[in-house]
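One chain comes next, on its own, written out as structure tokens in the form predicted on its own.
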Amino acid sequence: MTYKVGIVGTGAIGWRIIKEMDEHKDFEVAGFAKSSTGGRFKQLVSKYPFYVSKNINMEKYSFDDMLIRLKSRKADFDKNNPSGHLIDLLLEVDIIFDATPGKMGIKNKLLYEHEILNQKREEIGLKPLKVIYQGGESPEVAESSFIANPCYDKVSNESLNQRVVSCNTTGMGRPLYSLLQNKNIPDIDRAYNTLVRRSIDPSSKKGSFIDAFKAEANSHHGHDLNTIYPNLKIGTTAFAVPMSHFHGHSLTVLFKDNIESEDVEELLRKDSRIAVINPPGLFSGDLFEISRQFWNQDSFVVAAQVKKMCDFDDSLEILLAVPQESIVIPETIDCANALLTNKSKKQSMDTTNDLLEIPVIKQQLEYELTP
């Protein structure tokens, strides 16, 4: 069975899930909705069918309200042919892909599920509109946090929504997944990261620091990770920096007994989405170049080197290398699947990864950043 998507949103996360949807045996790009003809418009709307979207409060104006606002909208953007509104799009898909600035989704959330919109799917044989939100929501817009690994089999196609966490939520969540659910290492006492942040995404027209840095202890990063790992004592600080490719991690793992990093190195590799490395000093420009000279900048895994944390046998050090801009695409698309499809967890992320030629990309990583 072929599923429709729609996909609202056209940012650095949305034209990817646009990109990789189309490719997908199991998925039919329905159209996008934007409420602009900025960013990617022109290379999207000569492929896609487009559905104009406005931004609008839903808690303050009706559904009438809101078809006639976009039935107004639609008419400024007449020239460049669009397929409809954002309503008609939602009348016609089975699963949407919420891709919009943070906060927004919250809004939109009203809409997608608005008894007027769900009775007249309902009307035209159509099953309750699915959502999947993006990391920059908060996690009540969803019915729960989503990585693959820890919360695959936790979804069911009876769910309405879910919302993939951050990239740094993901970066953090993959290698600790391993961590938490291997019997054959020491229990986790508690973790602390250190995250350095890029300071703004590199299509981004609205500046960045130059000769500064942005600091934030206690950084909400921890408390998302908690909604994937509700147990696991974690906290987080926060540094903002000037660069546009790539977060920097430094998580510091205590074991509840020693533990030995070629033991986590060895369970690390097993993941699929893991590159473990073991450069001098990781250094995010070489990630960057391996990057745009295999496939055009887009890696999709997190690159890890594990560490001793000075001589102390109860802890380690895991530097990682986050690609903020696809790390969360495999994920969006087995939230997919899990919602959708009656695919094991196994069965998905092999599809996923083999879309995606992660297997290929992990393996050049780790050859190349491996002395």
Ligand SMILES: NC(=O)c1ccc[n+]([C@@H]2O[C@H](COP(=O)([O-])OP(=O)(O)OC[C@H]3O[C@@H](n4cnc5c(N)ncnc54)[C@H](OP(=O)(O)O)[C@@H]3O)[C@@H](O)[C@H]2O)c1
The other form holds:
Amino acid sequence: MTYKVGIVGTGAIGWRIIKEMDEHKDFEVAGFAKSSTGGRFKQLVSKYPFYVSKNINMEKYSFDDMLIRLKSRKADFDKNNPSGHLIDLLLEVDIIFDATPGKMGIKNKLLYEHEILNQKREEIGLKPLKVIYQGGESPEVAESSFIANPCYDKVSNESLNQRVVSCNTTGMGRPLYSLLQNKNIPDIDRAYNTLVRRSIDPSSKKGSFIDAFKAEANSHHGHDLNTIYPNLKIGTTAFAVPMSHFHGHSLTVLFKDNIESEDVEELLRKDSRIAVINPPGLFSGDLFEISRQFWNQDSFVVAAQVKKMCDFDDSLEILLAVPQESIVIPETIDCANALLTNKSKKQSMDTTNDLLEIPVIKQQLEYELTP
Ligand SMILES: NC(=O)c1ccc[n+]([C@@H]2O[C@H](COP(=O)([O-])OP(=O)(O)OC[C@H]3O[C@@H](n4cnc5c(N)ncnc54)[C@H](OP(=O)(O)O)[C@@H]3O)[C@@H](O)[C@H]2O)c1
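Any chance you could show the form predicted in complex with the ligand after that form predicted on its own?
Zooming out: every chain and molecule, the one shown earlier first.
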């Protein structure tokens, strides 16, 4: 069976989702919606049906008002030959990937879940609309938050929506999954993470500071990770710095007993979406350069270097390099599988990995960045 997908918002995340969905044999891109002809519009509109969107405030408008507003908006775009407006797209697809700027998804949710929309869907033989939101939304937007390994089996075909957590939360969440679920290493007592994050996306025209940093103690990242691992004691501090590729993390994990870094290295190496590297000094430029060998410089994997924390036998420091735009793409595809298909977690993650060529990327990073 092929599932029809719609993508709302085609920025850094949305256009990557379109590209991968287009190549996925189980999914078919029915179209994309955006509110302007900026960004990658020309490239996308030459390949996929375009549906006109607009900022939605369903608290203010009734469904019928919204329909009128969208129809009139469509007229503004007629020279671009749109296939319809957002509601038309919502009446076409099995699932929507909402990749609009953070905090817009929660507004769109009122439309996606509108009684009249779902009545109309039922009339034409469609099931209730499923939606995947991204990490810029607060956790309340969806039934639960999602990273493939810890969450896949908790999501059933009965679920209507999920929120794929942000790039930083995914970056922390992958290695912590290996540490939390392995019974052969000591339990985690607590963890602290200092994140050095990009202050701006590569494609942003908004501008950034160029000679400063912005720090945030008790940042939201730790709290977000608790939506995945509620019992984990974690604290995070975030520094935004003038760079645009990769986030760097220094994740310090305190265990309840002594631990060997080699054991943890071996454990992380078994995770198909973690590249365990061991360069003399972790330099994000190396990762960026190696990632250029792959499509669009996207590496999808988090690179991890494991070190003993000073001379403490019970603590490790795990340095992480997070490719911010691509790391959430495999999780988003798996999330769609969990919501719609009968694939097991392993089947889903394996097929997603193969689609994105993740095994090759992991192997190449580990080969080139280990002496
Ligand atoms: N960027 C990253 O590295 C990254 C990483 C992980 C997660 N995320 C999360 O992913 C989500 C999307 O982020 P992003 O960076 O991809 O955003 P982005 O680059 O700013 O793109 C947002 C897209 O939404 C469209 N849009 C705006 N208003 C719209 C509307 N009313 N209806 C339909 N489309 C609309 C924009 O185009 P128009 O203005 O033309 O409509 C644009 O295509 C956010 O939740 C973010 O936190 C981002």
